[in-house]
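Heads up, the chain below is alone and in the form predicted on its own; it's given as structure tokens.
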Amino acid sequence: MDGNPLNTKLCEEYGCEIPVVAFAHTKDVIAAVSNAGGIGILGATGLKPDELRSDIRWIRDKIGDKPFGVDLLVPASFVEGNREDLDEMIPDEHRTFVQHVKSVSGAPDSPPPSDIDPTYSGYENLLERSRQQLDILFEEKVPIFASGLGSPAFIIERAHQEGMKVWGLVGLPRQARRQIEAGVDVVVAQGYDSGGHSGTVGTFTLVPEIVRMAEGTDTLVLTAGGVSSGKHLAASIAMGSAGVWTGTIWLATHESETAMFLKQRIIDSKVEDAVQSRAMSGKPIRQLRSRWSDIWKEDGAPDTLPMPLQGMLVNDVLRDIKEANLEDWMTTPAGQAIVGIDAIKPAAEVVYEMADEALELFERATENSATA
């Protein structure tokens, strides 16, 4: 690393200028962040093969040789089976409760999409879907594969042979140890503060421990969970991270496809409005509080089911709620970083502001040290 504290090993090894990684489901955000000097990672779990291939090519056309990647879910804990067998595992009390939720919400029945693909219609085919998507990543020579859920150890040898870097998101030290030993290129240490599939350990407890584990190896560590500012970026580098992984802060950018009412709700939210719930997928997901997350915590609500049963149970009513545009019942995955979002901005501006604030803090620390 040279005299610029932001020129970390992530920058040296991946060719980015600012050690900020942006996870988003909108390809425009990915392109904007990579073009601004960071690294965009496309969340692609819900994309069909042709959609994924098209998005990858679109991004590459916009950014050229700048770094980017694709994030997929490959869960280790998963109930497998065909749809009929899985349907029989869903208790009647859960079906009754979902009908109650539908009645309370007032969501009318909406016809299923005419072009629905059963492989991409729900969580029950997640593993099959992931395998198909991984094939697309290899065919398109995507530089980075990030496993957002589940260990990517099974794919590391092939990926490295084909020039692909493999990243893994973890929420516990034992998960990080296994992935470091397997040879992942980057471990994303994702603390409890994070949006989406979040764990139980706080970011500033988790990161230093995983940094220690990675010492003496070729694995880099990124800080994730609650990251929304240059202060967080500077603190992460000071803890030994090679940069930060961010997600929530891109939801309210100009480029994001997040609905405008949700962007405004993010801006207006307090930190306690980012709540954890298993009510969508069966896995804990931190999201903006909504009537959907609230009703599953009321007295009399059944416990949520494991993945993929919970998703199978609720997919139809969630579609009905979305089609009816019932805003109070709709949500988006979001972490405690919502507290740092106060306006809708271009994604590039978010990158530059983080870098400028971090550099200012490092300069101030150097000045204070010199005068001490």
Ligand SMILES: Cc1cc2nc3c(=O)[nH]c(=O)nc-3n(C[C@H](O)[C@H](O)[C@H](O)COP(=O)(O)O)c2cc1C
The other form holds:
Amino acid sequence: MDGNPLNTKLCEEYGCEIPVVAFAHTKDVIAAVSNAGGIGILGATGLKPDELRSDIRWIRDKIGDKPFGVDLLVPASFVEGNREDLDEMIPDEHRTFVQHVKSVSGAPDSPPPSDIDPTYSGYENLLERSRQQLDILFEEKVPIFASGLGSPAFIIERAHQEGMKVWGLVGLPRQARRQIEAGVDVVVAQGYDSGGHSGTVGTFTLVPEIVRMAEGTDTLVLTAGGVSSGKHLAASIAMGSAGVWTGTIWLATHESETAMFLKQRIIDSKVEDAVQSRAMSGKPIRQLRSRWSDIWKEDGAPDTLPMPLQGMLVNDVLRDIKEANLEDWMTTPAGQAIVGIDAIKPAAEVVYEMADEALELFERATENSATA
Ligand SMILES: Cc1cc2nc3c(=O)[nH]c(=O)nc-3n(C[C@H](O)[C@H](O)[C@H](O)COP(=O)(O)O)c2cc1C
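Now show me the form predicted together with the named molecule; what you just gave was the form predicted on its own.
Whole complex next, starting from this chain.
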């Protein structure tokens, strides 16, 4: 094959060598992936401004001028109000059910954390939080801002003036259309299989549709959801994507701060163990199946509440479960890509393996067509 098929427009525009983008919460994963030739994107929704600033500086220190970014959840649909008003919207039936969950789990009351900052815990202050965090991204001139939930259209002009790129995650073609029309630099087409907040349309259906929409515009498309190997990378490029955006595969890397028992559970899990549940945030999050996700699907469990009410309802019991280290009840967002994870590896090795396998597949495809 002439040229390097992995040298996509993403690599040209961002200066990466391998069109693999890694979403992770651990800054060490971000640095390792960017240093290996990919692009690391730090999931920063839970970080306070000073933590965010120090992580950004730490990453810069490790990677120099290689590309990286920060992802924030800036929700589009959200119940707004002060804490008391929101509290009153939570029905008694739900409070009773959560009491039941707590007693079945056996989690004792954990002491309230002393240094809790209400803006940076749970989901109820997500809007205010993301506004403060965005200011830090501008001050630090982070090369890429990725918006995890709502459309980042409102920030594009300012970001472009500052020389920053704006990426948006979407799960539906109509969301992609709005973002492309608004001029986002990259649309991440995130399919049903993906870990975290995942939608209803399969990756293989979503990506070609969005690639078609982006034709003739300056917006690049990345494939997300279920990507765990060079096969997925090669297929994505063949579909017209400029690369892949990945989350689950980094959870079981050496550098990831994911708890060891969860890394092992990921390795041991079957694809059916990556279940969608609204029980944490009110929006569907694909995660490792646990007693927590199971109990919300039992007969008698109430429907979950919209964001941020569900988070407010369950925050305390989730903290109690974590403090008591009840492993069967604990989980992590994770997608169907868990099937592709069979060992704990350094993040750089994951990047290189994907690139090598994809290149081999492209070579084989070319050989096959030559002999046909
Ligand atoms: C542990 C975990 C946490 C995630 N948290 C976020 C988040 O805070 N913001 C976001 O935009 N996406 C989040 N995601 C989704 C990823 O950005 C990505 O779209 C998804 O993982 C891609 O699918 P994959 O898991 O099959 O690779 C998360 C994914 C995982 C696995």
